[in-house]
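The chain below stands alone and is given as structure tokens, in the form predicted on its own.
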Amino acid sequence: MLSRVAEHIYWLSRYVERAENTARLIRVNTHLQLDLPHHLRSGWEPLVAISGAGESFHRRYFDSREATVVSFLIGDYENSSSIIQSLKWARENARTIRDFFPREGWELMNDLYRSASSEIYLGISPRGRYNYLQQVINGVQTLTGMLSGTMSHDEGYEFLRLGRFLERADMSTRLIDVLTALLEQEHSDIDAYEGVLWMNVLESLGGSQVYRRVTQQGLRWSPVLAFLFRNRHFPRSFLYCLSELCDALKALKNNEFALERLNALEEHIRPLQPDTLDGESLHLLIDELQLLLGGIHQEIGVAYFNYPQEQKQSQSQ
């Protein structure tokens, strides 16, 4: 396979799986600004933070409302988070490789973009939100399931398996983070709204009913973090993202800088005792992993698709 091929599947994978994943967070911190008292909720301002996409936004913006904030990571199209500018460009790469990518694929994508930008105002709007976040994570797990039955299983797939996992694996500790930044606040109230928060970021990621199935425990910080990081079953959990990325590596060639990395990220995951992290140490934690995840992906550039060693992404991470 040529290495821009690859490349452009890799990142095709990614702008898909980060639209779905912004979809996700926003709608977490839309439903903790309802269920929250007023007194201890976080604003929209952290969302943009763990979206990595502050600088960009307070050098354009002035204010953290909940429409600028909302508006930025829904419709701007000079963040390259944004929902519609990773379905932008998710649209692109799959247009430059129209011959390799499966027609229905194309299709699909083209439909999701061109409806999504189309009613960006509805994801503005309070009233429209939900619907719209809803039709976005609908589309994108739409065309997740068809690629997964239409494509051939073969190097091309693996690149698609890379980028989906990588970028879900990120995400899912940024979607832990919001939840972590409320329970530090000195508030004496917060513990009694600790389940609400876990559960939101349960639904966030889908798991909510799943958690409740396996570990018949309550909605609680060590049990809760344990599933989102440990479980091997959770399609969304931390470990579980890892095992695909290992298994789609091992079935490519030119794997073992990346598979080094993946295995020592694997190492400082496995022993993690949640009941033994505060809010401080769990941030710290999360920052690792991302930077760990970052080094992954500079590996599989350089492996793949002829970065050098020290060359920054040239698509936004």
The other form holds:
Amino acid sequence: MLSRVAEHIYWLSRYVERAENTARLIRVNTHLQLDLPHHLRSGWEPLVAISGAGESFHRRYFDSREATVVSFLIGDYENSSSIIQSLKWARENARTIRDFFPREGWELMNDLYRSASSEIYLGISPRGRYNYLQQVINGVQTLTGMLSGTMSHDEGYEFLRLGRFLERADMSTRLIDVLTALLEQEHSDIDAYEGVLWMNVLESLGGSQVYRRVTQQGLRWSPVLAFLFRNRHFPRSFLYCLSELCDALKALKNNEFALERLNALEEHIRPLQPDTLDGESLHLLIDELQLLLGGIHQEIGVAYFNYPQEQKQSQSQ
Amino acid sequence: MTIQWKAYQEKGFFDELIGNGVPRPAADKVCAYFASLEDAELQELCKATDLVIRAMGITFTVYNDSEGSIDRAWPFDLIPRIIDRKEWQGIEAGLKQRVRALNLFIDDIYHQQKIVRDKVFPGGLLEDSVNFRPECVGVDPPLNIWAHICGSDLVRDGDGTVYVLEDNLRVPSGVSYMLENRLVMKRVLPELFEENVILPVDSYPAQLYQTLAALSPRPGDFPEVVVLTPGIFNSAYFEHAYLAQQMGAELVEGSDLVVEDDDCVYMRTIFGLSRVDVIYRRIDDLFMDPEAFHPDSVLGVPGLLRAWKAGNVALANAPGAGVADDKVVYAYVPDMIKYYLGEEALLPNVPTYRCLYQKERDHVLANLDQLVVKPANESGGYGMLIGPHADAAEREKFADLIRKDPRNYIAQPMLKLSTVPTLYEGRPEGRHVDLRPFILSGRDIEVTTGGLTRVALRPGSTVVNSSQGGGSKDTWIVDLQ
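Next, report the structure of the form predicted in complex with the partner chain; the form predicted on its own has already been given.
All chains and molecules follow, beginning with the one already shown.
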């Protein structure tokens, strides 16, 4: 398999996963803003910071109202992590490897981008937003299923998995980070809403049912964080993403350095004590995890995509 | 309201589907079908076609300065172009004959040049040819074939005669659209395929693969065949990807390949370098190898020509094959057929006056207002004079050009290109078409069933290029027996 093709598959996968997770991120915040009393609402500014595109946002926009931030996150072609830009790049990567990509998968990808781009206005309006975001999520899930069901599960498929789970691990931590913004607030009544907060996070990850069944505990800080970081079976937990990455790497040759980094990352969260984390230390932890994920990306690039040892990522993060 | 074929106007052109107000036998059922549709049904069909094309992502790339590269939906007309199988068999035989002679010519030109010594072809023409590659002299490509893939453009004149307008021997494109047009048609109008016996077109990718695989320098069951593309910004990128996919070959860019010290070509894979046997290159000669040709080409692979000359990799088409694809050389194809095969050409050339010869030049200069004058080595209609549409000053300018450099010019009568009914605001109107069949040469010669019909969608226009308002139609070879 050509290195270039492998890299396109990897990025294609990262971009669709990013589109889905950004949709989930917007959805959770939309709900939170509705569920919390006015003085506890954190507004939309935290999402800009979490998306990693704060600088680009503040250079071009002068307020952080809902409509501004949501349109930045959904439909701004200059924001490299907006839904529309992610889907556009995913489609572009798919187009570059059309010879390799299953035809039905290409048609889905093409359709997903076209419908998302022609209905951006729906996503921005509060009323159309839920459906719009759900369509993006459904579209990505359909594509994932289609590829799993039609693509040869050879090396190319491993790169699809690497991209997906690296991006998901990264984005899932960002989603948890939304909450730290709230929990850093010094309102005495925030505790009363803790359940609501966690419910929203779990819902947005599609994990509330699993959580209840697995933990049989209330929606509290420690068990929820333990679930999101360390559950071995929930497909959006951090540890699950790592184990998928590990499997995918093991199916490829020339994997020592990336595996080494991956093991180091696992070591990092194993001793984690959610009880002892407050909002701020959680935020710091998430920053660390994201850096470590970046290191794994770098090793994958060096091993398979001809990246030089210390090169920055060739497509934007 | 429905379509009334009696009201369809042929306007003095030869129409491929309708003759004197009556559908031709091979088109009878299709015309009856379209006439049976209510306007609303026809509209629905057109919409469905659009959707299918968008969903399938059939595109071509247009580059412009303001928007960069855009990937546009392929313009397609629903009414097929239909040819009776009996007529097609004649055309097919003519194309095979022609390509056989062209390959013999190219091989001769790069070796002994017998045709020049025997004074059938003036050797002086080679000196001016921009497609003659001195680097290729003496090279023996596998099977002695240079043009493995040829796309010849056919047109039909007012009296119904089919002429060869030109042969594309460098990197002819369009075959993927021929294949995709058929898929669109089958999805949108499956019922037409039940009623008619339409010969299938889909064996092309397999034949192409066979043709290419047979060139492999290494014996073995699985030669590594790759398609070399200039990349995603090339207007034919869709086709490069499509053909690679259909053949199960890797689609590579120049940067994916490397020629090592052993003069073999390798591709960079996730597990290191891997040897390549056959390259179906969709990059022009001069951009293919910066070491041998344009030193600043970033599309090519340094050392590729060296590897090819050493016989370690096969290139299709072979470098230098374009020598037979200039407009002056074209004029000699009937002579080549006679010289190499001892046969008369089955498919006529458009009558062509070669300004090199005084008698023919005098005729051209005296009749500039009726002729189309073409320079030898320009494509896409550049640097041409359309006599009947030009003013006196332009004609004078061309007369000068011809006198100064007679070798570089040919002239042809203005053809009345045939038409095919094409939907325009819900009604069929005649639009001019050409036809590009593709001919594969390896151990055998194979011709596509029909080819790509390109149609000039603008009223009265004869420009069929997709970048300039052209579209395409599905092409049917219909068996009436």
